[in-house]
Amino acid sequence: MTVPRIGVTPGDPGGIGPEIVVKTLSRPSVLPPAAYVLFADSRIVAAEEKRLGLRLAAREWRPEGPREAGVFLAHVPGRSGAAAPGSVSAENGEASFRFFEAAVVEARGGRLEAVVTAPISKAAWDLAGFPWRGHTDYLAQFYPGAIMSFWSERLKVALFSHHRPLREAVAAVRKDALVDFLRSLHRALGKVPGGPFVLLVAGLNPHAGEEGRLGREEEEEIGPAVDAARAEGVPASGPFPPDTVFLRALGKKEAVVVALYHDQGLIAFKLDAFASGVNATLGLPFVRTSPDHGTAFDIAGKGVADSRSMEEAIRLAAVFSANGS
């Protein structure tokens, strides 16, 4: 049986990423059959195994070797071994970036079908001198159409903009840009299992602007964008009031909410699926998923981190990989 090759990165060494990765990969029998390749400093992995009392039994990864199910390690050396948990540092930021960078190189070269990333600290990346605001921003330099989306059993959300200050996000809501986004999202979703999908576009203002009485963006930008996209065959509707659009989509497997900025989509999504939701980057030639939570520095090193979102991220990556998306 041919199995997908799924790269896994442990995220920030000072957060819960190494813990949830080791917890998840130590039980490969409960995961879909795949070659799981962990891109990490072997010293960090060994220290986490010892702390948790778990063992990955990872073999050295050889990209040219046969596809085999199991856990493999691609050693990416850092400047030091295991980091002190709960700390934000330039060293941790550099390490988490190098792990991710190495996995992306392999995916872009066709040697991985998917990459699953544990949480990084944007502050640590900044301290290390990296300009990107996260994984998706980094990928967008190679794939400008990359789209941040979130998946759970009951709700799916795609973000028109994500890691931008609110003032910038609001200013970006313009007809032409939104038409391009809806077009790209529809095209990307065509490669995802479970479709066809319909797009429910959120308004920007309370009550979706109340016919212009509470804001003009719906009348002048969002509504015309939805109409233009629909004329091209994109199954989009809206704009819907932001406080009810998620109820329209909840439990409907074909519905994807288009949120216009980060918190508009993520507050609703994380309320419903914080422990099990998955962040999936659409519009790439390979699959990329991650847990929908952050580094959780406050509980790092305590052994109490919930690995369910990481497990679901791996499962979704395997499903998407099998579908060729």
Given for the second form:
Number of protein chains: 2
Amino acid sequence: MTVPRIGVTPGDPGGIGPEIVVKTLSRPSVLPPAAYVLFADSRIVAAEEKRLGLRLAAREWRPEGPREAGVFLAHVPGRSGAAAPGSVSAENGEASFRFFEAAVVEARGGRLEAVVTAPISKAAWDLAGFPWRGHTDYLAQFYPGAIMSFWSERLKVALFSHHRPLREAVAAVRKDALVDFLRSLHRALGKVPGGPFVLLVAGLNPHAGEEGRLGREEEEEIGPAVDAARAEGVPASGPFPPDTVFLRALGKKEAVVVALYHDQGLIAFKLDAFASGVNATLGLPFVRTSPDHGTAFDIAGKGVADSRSMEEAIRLAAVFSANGS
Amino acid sequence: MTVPRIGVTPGDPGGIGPEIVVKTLSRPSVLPPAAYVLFADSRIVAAEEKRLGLRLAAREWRPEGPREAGVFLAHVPGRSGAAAPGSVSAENGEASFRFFEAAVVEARGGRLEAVVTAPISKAAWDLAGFPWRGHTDYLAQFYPGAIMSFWSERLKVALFSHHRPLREAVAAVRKDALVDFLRSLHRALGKVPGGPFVLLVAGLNPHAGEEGRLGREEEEEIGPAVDAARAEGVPASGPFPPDTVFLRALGKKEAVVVALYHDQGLIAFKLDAFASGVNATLGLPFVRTSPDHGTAFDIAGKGVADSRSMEEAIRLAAVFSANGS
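Show the other one: the form predicted in complex with another copy of the chain, since we just had the form predicted alone.
Zooming out: every chain and molecule, the one shown earlier first.
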């Protein structure tokens, strides 16, 4: 059996990322068998191990070496070894970007099947001069069809649009773009184990527009997009009232809700799966997952961060990779 | 002890309203002591009792009589006695409106402390020629400051706007209107037992706009509105990221989330409190509650409707009335 190679990045060194990564990778026996490759400055890792009283037993990673299960370290030098936890800094922004970039280079080169990313700080990336809004945004330059999705035991959600003002997100709900999205999402889900999946498309307006009385997008854009996608063989249905479509999908293994804007999807997802939700970027030639929470600067360095979502992100990456996508 | 007088209306005779009302009022011993006055055509009530094999033991209501705990019937004649369950009809629209109207007349005249309404069909009201979008909309003509709110064991949500297209709801997020709303909500909550309450105001954009990077309403409208309300002594805070404000409020007795549009509030509320949520209209001189679900035409007449939300609506009406509002 060939184990998958899964890159892991610790995110912003001032947040809880290094802590949840070390907590998770210090117990590889509870994770699926894989080569877990941590892309980080070795001084940050050593400091975190010491602080938490945990040991990674990481070996140096050699991309050309034989594939083996275990924990490996790919040292990415940075200047951030001594940054105080809990604060936004250009140094930490620079470091977290370099860790991620190094892992992406390996994944794009076919030397990793998956990348799992702990949270970065957008504010720190800003300070360091990086223009991207986050991991998905960075990947979208190489893969414009990248899709942000969220996975938990009970609920799966894909976002038609994410980091844009609500006013713009509403204006972007157009038939052609939505057909493209449904087609891409269906194609991407085809590589994910556990399918086939069906797509439940949310409406935009209260009660899905109530036949035009509460908005016209359902009749003019969303309904026609669902019909067009179905005509191509995409198993989509809707539009459903936004306030009940998640209940409709809850607990159904095959159901993926298509949310039309960031909070439509994330209000539901975070409420249902707060501590164990996973963010997965679909539509890439490799798997990318991350925990569904931020840097949590307020509790960084205290040793109290909950690593469940990180653990689930790693598990999901291993499951997705197992299909040889 | 003076018991409150609580009007109950069965909603659309073709929906599950008569069933959940008869199920609930047939067991008055599990409800708070009150005079429960059912406003309905006595033939509908008799037919439903027979169908379910339950007895209400309702006495004729006399508004001038002494106040007593028990179940009473205020006969409102209609033409709907024979309508088939599960279908939208003008007759049932007319009937459900007349039942509600009769109860509201009594409440406005000070002869009821509360009105609890089972679901009507907006489509049936349309067919019957009534222009209102629902109970709250009808009440808003007498009480323009009427506020739609949702109550469950764990979560309380008030809606700044409700039945309007999302595009319009976004445009309506303006400082002055929001200050007025926060002020009215705070005043209305002052009469509700269980307070004092604090108001957690949701943002409009992803991550509450992220300091203007994902939308400007938080900085230009919502933040200033919260500040202005606080300056008047209204205990408001925010704007908070919409996808976590509900988690922040969950389980906190005193917290009421202010949602800026219909689905922002109802996606969260329905997910958390599907079968037991209650809709309460605030800002009226009497209490008005209803179950948080619709007519459920698909299961009407089958005897399988879940009456928990109706029961909770009645309980909440009794609790609110106890304060002598």
